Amino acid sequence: MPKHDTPMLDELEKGPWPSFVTDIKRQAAQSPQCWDILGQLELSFKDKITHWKHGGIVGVFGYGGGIVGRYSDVPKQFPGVAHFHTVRLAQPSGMYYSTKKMRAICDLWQKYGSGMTNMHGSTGDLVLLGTTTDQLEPMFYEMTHDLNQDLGGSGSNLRTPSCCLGMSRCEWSCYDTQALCHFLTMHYQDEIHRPAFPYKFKFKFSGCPNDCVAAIARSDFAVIGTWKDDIRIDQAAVKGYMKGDFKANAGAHSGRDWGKFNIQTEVVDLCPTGCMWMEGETLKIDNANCTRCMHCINVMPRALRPGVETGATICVGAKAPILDGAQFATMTIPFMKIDAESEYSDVVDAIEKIWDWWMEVGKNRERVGETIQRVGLPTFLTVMGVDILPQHIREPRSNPYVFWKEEEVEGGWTRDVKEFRKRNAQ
């Protein structure tokens, strides 16, 4: 396939950072269709519109998700991308790969596709970019039989669950993110591969409130590790930081001299709830008002640690801008024990309560967070069996009327009201 003139794309190679344009040009030496990717993208820059058609029904037999159809709307001009489908592969928990597995996946994609990959998509999947419809079935057969690898999710289904490294590498992890992620991935295979929801639904698992997979901003069901008891304090280490024996922020200064560490200005004054103070050289914490922001622990990791009664907070309803704009997840269950011995029954029960309600009241292409926004948070919390907390309230009450549910009112009074309304209606 011929090369295309790409003056605008070429500008992207001139900056100080590595460029995807350079990567695609290098790949085009082995996969000539990549030249047409660059040509079509240059045309999109020129016309200020995308030249991909919207979606398209394509997949592998028996699966409703995992393959994202891509078709060019200028196929005669760029025949190499007339159809250029994306394949999503389910990533291992924590995204741990052996070099052998990575080489096998890349060899497979060089054989059946363009050779271009995305490590990883924002959903989490390992993304293989660009193949033709006739290559999908042979690629899928070899992938599943020889590589023991499965497709991830796409469409109105459960997307591939994603988690942080958890206890495998992080000392702050309050539960085993990889174990829970793997369990739910296997438990909900039908929901991943056969779309049955109003729209997509994402699980993401972070082991601590640092939330390294941004679960609270990107997932419909965020499981964020936390603790129920007090932050553990090593007062001797606190003094060590104050004396300069230890570098704050785990020594991550990037070679810059930030001056002498000041615990008052760098920790105490930055506590969002003001729950910390110094009494001489002793650090005090009012744990009842701690919101688990992790700042103090991140700054002084030798001195402070999460508590020992660990579990997770469940937040529901985050999404990117689809209908009503971006929104963070809402804290729904403040604390839940993450119990592997019970096969995570509490987590599964919460998930299925949400799904049963959402699939009944959710509209087409409406994320669960948008359903909650439309129907109302009080209704959702009632469905979940959660008592409403002050933290759930966005603003003070502005409506002077109080509305009672029928079951909250004595039967006789309710009958009288119904009879009164009936007479007035006549």
Contents of the next structure:
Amino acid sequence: MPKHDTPMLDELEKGPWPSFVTDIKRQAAQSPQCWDILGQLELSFKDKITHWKHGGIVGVFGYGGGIVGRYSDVPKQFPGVAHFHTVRLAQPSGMYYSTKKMRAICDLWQKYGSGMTNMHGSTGDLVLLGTTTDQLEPMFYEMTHDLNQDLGGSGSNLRTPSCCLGMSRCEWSCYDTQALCHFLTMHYQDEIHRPAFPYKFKFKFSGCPNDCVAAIARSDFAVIGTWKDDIRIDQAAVKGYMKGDFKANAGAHSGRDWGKFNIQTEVVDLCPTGCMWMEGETLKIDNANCTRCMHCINVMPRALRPGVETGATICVGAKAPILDGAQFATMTIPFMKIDAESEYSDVVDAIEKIWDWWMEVGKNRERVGETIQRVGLPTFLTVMGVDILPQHIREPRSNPYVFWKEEEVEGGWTRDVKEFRKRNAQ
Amino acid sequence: MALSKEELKAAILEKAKTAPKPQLYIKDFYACDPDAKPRDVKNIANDLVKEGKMMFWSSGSTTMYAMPDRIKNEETRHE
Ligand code: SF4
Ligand code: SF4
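Form predicted together with its partner chain structure, per the form predicted on its own context:
Let's see the whole complex now, leading with the same chain.
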């Protein structure tokens, strides 16, 4: 496959950062089809339109996801990318893998594909870019038999669940994110490998409100660690920070001189709910008004820690801007114990309530967040059996009518029409 | 009354054969038996794929169902 002239792409190699153009050129030395990726991309820059066609019937036997068909609409010009399918591999919980495994995956992809990878894709998967339909079954056989590796989700499937590294390295984790992620991945194998819904559905698990996997922005079902009791305060360590014994933010952001640490301006005044104050050198928190934003804990990790009565908040319905613009997930269940003993039965119940409702009420290609937006949050909360709290209310009501439910009205909706007519005879 | 598993399979295949478009969303099959649970319809449609009577067609973000002989023409458009 010949090299193409790519003057516009070459410009992208001139900046200070590593360039994907340089990476692809390097890979083309081993996989000449990569020259055609660059050639087609240069043409797209020139035509200001993509030359990829999405979709197709590619897949491996028994699976309805994990492989995404990609075809060039200019195959004669760029035969190396005429078929250029993507393969998604399920990533391990917390994205821990050995270099041995990584090498084996790269070797596999050099053998069956373009050798190009994208780690990690936005769902979390290890993404392998560029192969042809005839390579899929042999690649899948070797991957499952020799590498003990499975495909991830795509299409209208449950997408590969992903989690932060949680308790394996992070003292803030309020539940074992990796254990829950692994449990649900195994529990819902059918939903991951075969289409199950009107559209995609994503789970993400963060151990605390820092939300390192951006669950609140990117998942239909976000499980975000939190605590019920008070932030634990070590007042001696608070004083240590004030004296300068410890670096704020554990030394992060130290690339420039921020001056002497000031607990008032850097912590207390930045508390979003204004629920912190100093009494002399003692830090006070009105925990009932704390929104668990993590700011104070992030700044003074030696002095402040999440409470001990831990669990998670369930937020539902984030999505990217395809139809009505992007949106964050909405807080649905404020606190749930994450209980491995019961095989996470509360989490499973909540998930299945959402699925049963959304599969019925959701339209084709409608994310659950859009369904909630369409029918209204009160209806969704009723489906979930959640009592409505002040925190569920986004703005004061603008609708003057009050709608009663039948069970709230004495005698219900039944009435004797004849009786009524007698009294209201025209 | 909900259809039996076999009756629902037959109704789904009939719909996939006769619908104007070759690819159908899972929701398009719910009407085959309004009394059946959406998850049961999904399971039966997926069984039909396992049996080779239907195929998945995926755009990458959504997955649809189709009869193999109706979708092959679509696929060869890419060649
Ligand atoms: S989300 Fe919280 S618990 Fe998880 S890694 Fe990030 S800071 Fe730690
Ligand atoms: S976690 Fe956030 S809201 Fe809570 S006390 Fe600290 S700064 Fe305030």
